[in-house]
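Only one chain comes next, encoded as structure tokens, the form predicted alone.
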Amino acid sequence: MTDPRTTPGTAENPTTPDPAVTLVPSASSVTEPATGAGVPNEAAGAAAGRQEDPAARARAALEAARRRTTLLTDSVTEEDLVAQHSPLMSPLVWDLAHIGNQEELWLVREAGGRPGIRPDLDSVYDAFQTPRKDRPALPLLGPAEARAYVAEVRAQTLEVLAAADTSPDHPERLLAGGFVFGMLAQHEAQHDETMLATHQLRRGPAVLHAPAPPPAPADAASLPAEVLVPGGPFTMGTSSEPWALDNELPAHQVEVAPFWLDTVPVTNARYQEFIAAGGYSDPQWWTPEGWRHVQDAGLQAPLFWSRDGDAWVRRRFGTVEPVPADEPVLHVCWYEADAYARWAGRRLPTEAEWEKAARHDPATGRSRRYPWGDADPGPEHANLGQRHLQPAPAGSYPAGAAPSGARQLIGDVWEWTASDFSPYPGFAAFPYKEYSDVFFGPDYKVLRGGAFGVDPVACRGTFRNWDYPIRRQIFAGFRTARDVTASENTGSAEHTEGAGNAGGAA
């Protein structure tokens, strides 16, 4: 989950807060029973998350997130920290102290049973109470105060963690396997992604620097345009991933018809063809709501793109540069992704199709934790963790390919799907209703896969993100799909469960 959720309207004038990232303990949060029953062919590799000591894993995740938080907030001036760079986003200093406040609520008070450090801050940093556009008017901690506060909270958090029983079989679900510590590590990592989006919206010289991703592998140019994902049932979601959030639960069987999926995300070069063909001026490619938004917002290209003569350039973290043709397109809203797919004679994949392509292994019949298997992400698998501040070229990371043959399903760009955000069968809110439950419905579209700004702790094959279909400041792109035709499907055993990936272009 990224942190850009506000009320629909104009992208520049959000009117409601972003409650999905405010974590509010409830009196029953440590005793709620487990959600859902396991499914026989769910990824046995979820146990990989339990093999190391949960407390050590939690501490490493918390410390990794804090290093990134520190970099994102120390790299700008105090004036930049307190400024609001867009009404879509909070001041960076609000995010910083909000991270500390949520950690205090859940890890110091709830898990540790300790008295509050600064209970007077709870209402100031409750995202339910104040929309982003109004947060500069709150009595916010200044930069020095905020840094001191989060440091004090972290010191107590580590004391609580050192004394906590985080065994996987702990009777209190909030503590079992260190879940609450993992939840807060994910929360901070999600705000790190949000703060990275604020950096992108910020005007001024570049202050963030990272090496470019590796060049595309030698076989990238010869990859098939699309891969075949076989039909049949697969296990969606999880009941065993120790730090999975409530909307990922429980594991359940889903039947998916065979379909074709783009091998790689849609690139800037392909998207420029849509622009050149008049895609933004032809209502036939847009839903009625999308066409109204194009006209109201004056959309003509992805966010941060502009013309330089006959060429397209983009602004990326303070630097203006040519748009790289071979990178996945970035900063497009759901309406743009859907319109491109229609123009191309295709469609966006459903969420279930995306997850089957990413996780299902036809050879074994089970669902993996990640496209490449059960091992945690490494630099050879995916572009994650703000290691590079842009997507890698299309076709990168062959070691991270899914059994379907699709590449870059994890990392690089969040991928819009056709699906509304809805609960899985057997869903139960945990540890509080407002994390997911209040967002279910047709207002939000699901994104999957994670982006270069996402930390690995907050990204896995079952992780679900969601946002309004107008949102463009998030690090989102897409890939397209199509149905298997009758002529392709007739008498073709390779389109059925267990036959594997055809791997050919249509």
Given for the second form:
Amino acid sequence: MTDPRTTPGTAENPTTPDPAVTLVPSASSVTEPATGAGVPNEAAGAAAGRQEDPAARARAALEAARRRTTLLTDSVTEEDLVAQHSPLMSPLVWDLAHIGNQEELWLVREAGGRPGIRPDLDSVYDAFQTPRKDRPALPLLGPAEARAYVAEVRAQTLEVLAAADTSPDHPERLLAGGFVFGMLAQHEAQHDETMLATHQLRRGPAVLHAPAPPPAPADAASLPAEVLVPGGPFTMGTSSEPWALDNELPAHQVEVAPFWLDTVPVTNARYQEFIAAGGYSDPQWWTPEGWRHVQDAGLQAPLFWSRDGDAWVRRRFGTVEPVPADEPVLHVCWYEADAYARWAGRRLPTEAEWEKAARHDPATGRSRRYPWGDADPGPEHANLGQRHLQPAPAGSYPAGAAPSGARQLIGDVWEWTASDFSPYPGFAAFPYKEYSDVFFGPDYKVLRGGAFGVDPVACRGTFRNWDYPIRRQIFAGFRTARDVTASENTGSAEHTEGAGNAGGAA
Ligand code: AVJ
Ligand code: FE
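Could I have the structure of this protein in the form predicted in complex with N,N,N-trimethyl-histidine (AVJ), to go alongside the form predicted alone above?
Every chain and every other molecule in the complex is listed next, the one we just looked at coming first.
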């Protein structure tokens, strides 16, 4: 299968959407035989095909993550590297050496069976031993030492990888399909997003620069406000994605009632209507905890927004600029997303609804890897990978649309869901409890879909992120949903399919 990222001349937002690109399911979804009803039904063929050379994929993913890490840490002064820009974040130099320490632990020592380089650093860079706000007080490696350390670890990692057997049927699960190498590439990519959030919190002149995303395609203004996702069972989670993390497993059937979902994420213009309508001062829109938090924290608008006369401006990576009306809203907490949805007469989608909208293909009954099919994300599908340092306008990426017609489910902004972070039936922690297991429960809300700050290696239809409902420094927005009403729900397949296709073709 060709990697769309290497296809030259691909426009991110073609002015004339090519129906062959947006509407035809990928070859693997068509040709793969359907499994029986009640059996998890996901697109395994494409994932297996893409893993033809797991070691090469692992090396490329590790190197891509390191390029980003280097840029994020070389673009500031040494003083800025060791400074704490917010009590919510670690000093950048902690993230840098933590990336190296985790890689030493899992790739050099565990996968490589080597003695290790600096085991004495394990406790300094153990995220569970020291909360972020206390990390500046640790005996951290300085910038030069941290850079030398991660380079030494990486050199050994590449030797281990070159010697490793990464065949998909390797008896050790850690090595099968190169899982542990993929896990560490995803770990570094996640910290690259965390470091990008630190850059956003940092005060002072801009140091990061990227081109703006392309303008919205011509049809963005005429998209239906919402799309219908048909009811019925679908396959949630995965048992075939080789680098899926433990919380995405296993694939299992979930029954989802038909529902309507916003075609695009809620925009700044819409969110400003909520502010202008007094949304932040009316308790009827907020949960009791949300209302308490709005008052205690004095929330009045998304993080980084301020008034400039009658207009709203925002600070974005060191630049103050007008808030763009048609961009998905960013830097809102779960309580704000939930309150907006209630004010709009709607609700947040559940995590299962979100994944069904993003993966379920009604034509085949199969769950795709991504909304557009099984192909890896390319620049025409989604705004990922810090290629741009802001979300693209609502309605962008027609080639990345889901079968329902929903756009931008992957990329642009993380989307808050209504759901608490909980394990799927049959969950087993792997390879360590501190990745997911210790976070399950009502304290954390699930976010889906990834943002412009996420590398494609750490983003897919099954990928789960989570955070506290008060958090706003993450690159999070949301879209809303509503139940299908009794008069809309005819229960007929023609009805649901017709409405779904209307969204997809629009
Ligand atoms: C999945 C983003 C919630 O940053 O706490 C990084 C990812 N885990 N190192 C986090 C992670 C360990 C995690 N999130
Ligand atoms: Fe980490």
